[in-house]
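For reference, the chain that follows is the form predicted on its own, supplied as structure tokens.
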Amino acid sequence: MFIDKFKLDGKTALITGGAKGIGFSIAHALGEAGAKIVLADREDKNGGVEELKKANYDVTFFEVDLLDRSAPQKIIDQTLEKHDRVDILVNNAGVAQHGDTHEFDDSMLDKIMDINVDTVFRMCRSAIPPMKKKGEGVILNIGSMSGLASNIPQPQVAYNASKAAVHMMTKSLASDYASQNIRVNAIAPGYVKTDITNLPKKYEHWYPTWNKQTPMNRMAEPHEIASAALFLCSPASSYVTGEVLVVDGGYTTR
């Protein structure tokens, strides 16, 4: 009883930024439960596409640069003419860049904000629409620890504001579509083993604060990320909405 409401079969999810790290391993994680995956990402050019197909999961991958304002309509017009639904949203795509403020420019700032923010509302805005008409969806946008707490010692004032921003509209989607029946949830990971955090030589110093600040004293792995993100995506969550579901290694705790 309790396996069974974590299985998607029938379902389509959508996944931005899907083609590598936490995203890639939501896919697999989405698909082993029986979903129809679609991926929007810049660029494959690791072959996670090819790596899911190989597992045997109904896989589309639209390469789509989503700074492109019409992107996420047409992406969301996409996949329903390919599926005819879109039951899951998975807004994995973003950006990390620190940079102390009185140094940060306004192409910098610009392009956190539109990938973390920015192209969130879009995503969900054009989501939204299909899973009204079919009664139900889940959205799950994910965060960051660093909308909760200021991580050290990176400075990285606009990223942390565009995940706290991230979270606040997980909330206030929540609150105006759970009588519609569409659950919309976040994930705020700590620090993930993916190519964001895989540091240049420069900035290695980092990696022990990183470590002694998290309790487990480890980043994480993508699929622990992965795991959470199902349960949010699955049935097993029927009664979870608006919540930001804080994955790090105990970090936000000290």
Ligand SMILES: NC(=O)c1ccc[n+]([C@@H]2O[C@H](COP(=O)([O-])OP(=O)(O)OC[C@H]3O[C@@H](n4cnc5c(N)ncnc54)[C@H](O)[C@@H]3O)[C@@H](O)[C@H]2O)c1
The other form holds:
Amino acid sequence: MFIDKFKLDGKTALITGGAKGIGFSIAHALGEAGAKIVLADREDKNGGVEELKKANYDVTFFEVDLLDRSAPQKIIDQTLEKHDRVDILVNNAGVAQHGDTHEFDDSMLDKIMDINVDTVFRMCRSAIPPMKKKGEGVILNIGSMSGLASNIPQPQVAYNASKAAVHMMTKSLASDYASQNIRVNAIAPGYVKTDITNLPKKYEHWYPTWNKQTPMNRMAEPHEIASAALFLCSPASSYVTGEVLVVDGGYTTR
Ligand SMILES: NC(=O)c1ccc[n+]([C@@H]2O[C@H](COP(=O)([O-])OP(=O)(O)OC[C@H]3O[C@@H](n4cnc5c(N)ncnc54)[C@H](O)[C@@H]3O)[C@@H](O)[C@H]2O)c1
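Pass me the form predicted in complex with the ligand as well; I've looked at the form predicted on its own already.
Next comes the full complex, this chain leading.
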């Protein structure tokens, strides 16, 4: 009975930035649970889409730059055209950049806020009407522990602020749409082994600090975030909304 609560047969899940990293792992988890997968990413250099297809999931790939303001509505429209439904939206696409605030340039600030915050808003804005029409829906936003604590040693004020905004957007949306049977949650991952955390040589000395600051003394694998995502996207979490689920190996306990 309980295992059945994690099943997503007949559901369609749209994942932004799902061609690699955490989003790719989430696509795997939701696909294995039975969902049809729609990925919206600016590129698929690692062959993630083919790998998901080889696993026999129903996968659609939209190659799209989410910096384009009209992209979110287009992706939702195309998903509806193909599957007639958007049951699950995972706002995963994101970028990170570190740098001292007094030297941080506008173009990077704009990019971080655009992808990490504004695009999440636009995707939700476009996904909610069809969810309302169906009478149910699930939104999962990928925030970060950086929205809850100031990581060291890297200075990354803009990124931290963008993720705090994602957490608050999650809570506000959850409150506004609970009565329409739309659940909205977030995951706040700690350090995860993906391209974002693949540091150039000159910053490799940060890794020991990251591990030391993490009680579990290691970084996460993407699949460890994906299993939390499966919980939040499935009926297993039917009474959970407005939650920011921290998956950080204990980082924010200190
Ligand atoms: N890796 C970590 O340690 C960590 C920790 C906390 C939160 N996060 C968050 O997890 C999410 C996924 O990151 P990741 O670690 O898997 O990194 P990643 O770089 O492997 O994946 C990010 C994905 O987003 C896509 N993307 C970025 N900008 C885009 C755009 N303009 N249009 C379309 N797609 C775009 C990329 O192509 C890529 O597939 C991000 O929101 C990130 O902030 C990551």
